[in-house]
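A single chain, nothing else alongside it, follows as structure tokens in the form predicted on its own.
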Amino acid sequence: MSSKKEVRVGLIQMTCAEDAEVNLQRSIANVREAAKAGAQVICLQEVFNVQYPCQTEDHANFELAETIPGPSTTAMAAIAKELGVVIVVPVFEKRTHGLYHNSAVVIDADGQTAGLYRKMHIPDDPLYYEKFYFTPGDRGFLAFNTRFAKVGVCICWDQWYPEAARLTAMQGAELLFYPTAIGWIPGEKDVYGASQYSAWQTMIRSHSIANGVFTGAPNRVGVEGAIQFWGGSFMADPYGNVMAQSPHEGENQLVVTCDLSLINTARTHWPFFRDRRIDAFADLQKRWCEQ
């Protein structure tokens, strides 16, 4: 049996004010609290320091974006170094004039950048008009070496695509994070609310099972504009078990111990990587298979 390799993981579930600086300082306070509780790898929610900007198509919202490095990542790098923790920092990235991404910077425990991921799948749904703002990522699916674990990041809408999780796991990710901004839109919660949350959680748990990794999904909470963000941040183990879950209302710092040796145990007992028919998957590069 593999010897234990334990890592304490923190997920920050937060409400967001209109002032980005207020959100940054409150996020730093939450990171400090999670680190105080023992967290070594901490993930913030999608576009963590601003209210979710994509409920309308408004050119003024591009002013919310920042460069990488920029004020938020620089501040978080200093905190990561001070506390000796890894922080996943999702931001609204301005790459250059007219080119923006929904991105996440992985900052190592020495304050250095371990890697950058840009969201690959961009939705366009009522109140989630992300195609207006974000260019699809061009860096592929990645995992980054950090002091405590190899960290992979996908972002929100990526969660519905099993190929994204698989390719990130194939890069060696041990911890796979899905920083998220997802909630109920008006008129849907009473009828569809429970099933929508269940589908979201089930999908992410399935990535744990299929790939033998730990997955964590920090989601924002509270009402912004017309969306009631449903919180419910959670961590799942390589068997898909929900290790811990935040409430649907109220801010929360979820800190969970992950034994990374379970990855080897899960993959040797459920050898999905061994049995993949990679010779038969060429059609995955097609949009649709015509009959």
Second form
2 protein chains.
Amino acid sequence: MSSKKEVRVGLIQMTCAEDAEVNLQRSIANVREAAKAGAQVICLQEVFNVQYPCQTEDHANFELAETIPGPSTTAMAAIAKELGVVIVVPVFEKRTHGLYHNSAVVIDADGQTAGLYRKMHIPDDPLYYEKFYFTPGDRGFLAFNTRFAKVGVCICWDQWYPEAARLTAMQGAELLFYPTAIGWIPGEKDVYGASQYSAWQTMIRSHSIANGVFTGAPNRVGVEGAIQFWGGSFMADPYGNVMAQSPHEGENQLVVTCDLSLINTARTHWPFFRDRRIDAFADLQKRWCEQ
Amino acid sequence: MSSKKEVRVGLIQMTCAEDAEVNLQRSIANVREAAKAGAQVICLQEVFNVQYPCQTEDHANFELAETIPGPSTTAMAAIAKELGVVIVVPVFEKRTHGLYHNSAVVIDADGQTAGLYRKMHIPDDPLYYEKFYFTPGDRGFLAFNTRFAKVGVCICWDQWYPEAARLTAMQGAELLFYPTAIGWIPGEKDVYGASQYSAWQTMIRSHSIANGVFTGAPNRVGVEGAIQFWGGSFMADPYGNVMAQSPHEGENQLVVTCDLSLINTARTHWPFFRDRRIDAFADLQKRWCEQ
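Having seen the form predicted on its own, could you give me the form predicted in complex with a further copy of the same chain?
In what comes next, the whole complex appears, and the chain from above leads the way.
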């Protein structure tokens, strides 16, 4: 068997105040704490420094967006360099006037940008009016070399799409992150809450299993408007085992040791990539197969 | 909301003796029991009437195969017609001399053949030397109209491939069956057993969630040679909730009421098909994305 290749991964689960600067400073404090606990690759939650802006269609919310590079990524690049850690920084990106994305910048441990992913699958549901705000990503599914691991990022709604995980894994991702802002509607929680959380976690665990990669999902926590973000951030190994999980309430830094050599072990014993029937997958590019 | 459209589904979990005729007769008895409990669509386990033939590479085992139509499918067609039930009959198919498949015939409630699926993804692992026996299917991923529901079938190893589930769902499958022969190696079970079962169930549940369909996995049970087949057959709803699950030991008919109108409800509230980035999926037809 290959020798161990251990990487400490940190997932930051946070509440957000109205003031983006407050959120940025608290995020930095959380990153420092995670690094102190040994984290080398740290992932923040979706649109990490603002309250989730999509509960209504409000033009004023576009002012929460920032450019890349911009204040958040510049601040995080300095911290990454200072601490020698990789940071995944998901931001509400203003690309130009009238063109916004839900994005994530991967900052390498020297403070340089390793890559930029723009969320490909954009939801539009009551209280999650993201199609109003975010243009779907135009860069495809990506993984980026960093000092400690090859890092792939998908964002929230992407989690429901096995195609996204597959294509990111096929780019060589070892750590596949899902920065997320998902929660319960309090009126539904008693009936559907456990099932909804389970479906979310099950999908992401399935991406670990199908692709033999580590998955890590840092999720927002706390009540904003009509949503109770359910926290419950977690890390799964390449067999889909949940390695650690944050509570459903309260801020949390989850720091987990991931032995990247397990990817080789898992794929040797479960060689799913060997057998994919790529000759029969053309219809995956269809919307539906009409009967 | 749409009104209910209830279908009773039966999953037959069996041990297999050496004598195929004994297994056929016991399967028929199990089908009768399930039908008596109200089952309208009944799925048997993978290569249902023989002991799992792939633990060694033994040319003599090809004699266990049968043609389609052949003794098993003819017998099951008569039972389907008599009882007015749909039966999914997975057989070790001899297509011609030297050409074998791991197949499943869907027999409609009038005894007519609704369709034939041939397992697309063929494993080859210690104790599961299927590539020696089975040519990969050449019919693609399919779903078939039956009296009670549109039925899709994938077989065992297919379960690890989200592409297979997606393409079958895109053919219109409402019930997606995974006849299976999966088990523990007794020496590994204490350490890996729970994780392995969980990975198996998690993948199939994820297919329910991602595609908004019912999944049903009837699995073999009992010890044959070096494998302890883990039973644990289960049915999941379009949200991935496990509706019912068989024990890990002993024969079992799991009969579950599936309200097919939940497919519409689930896909309305979780409209994942709406947003698939089919413009970005071309690389799914690649083996790997070289770096």
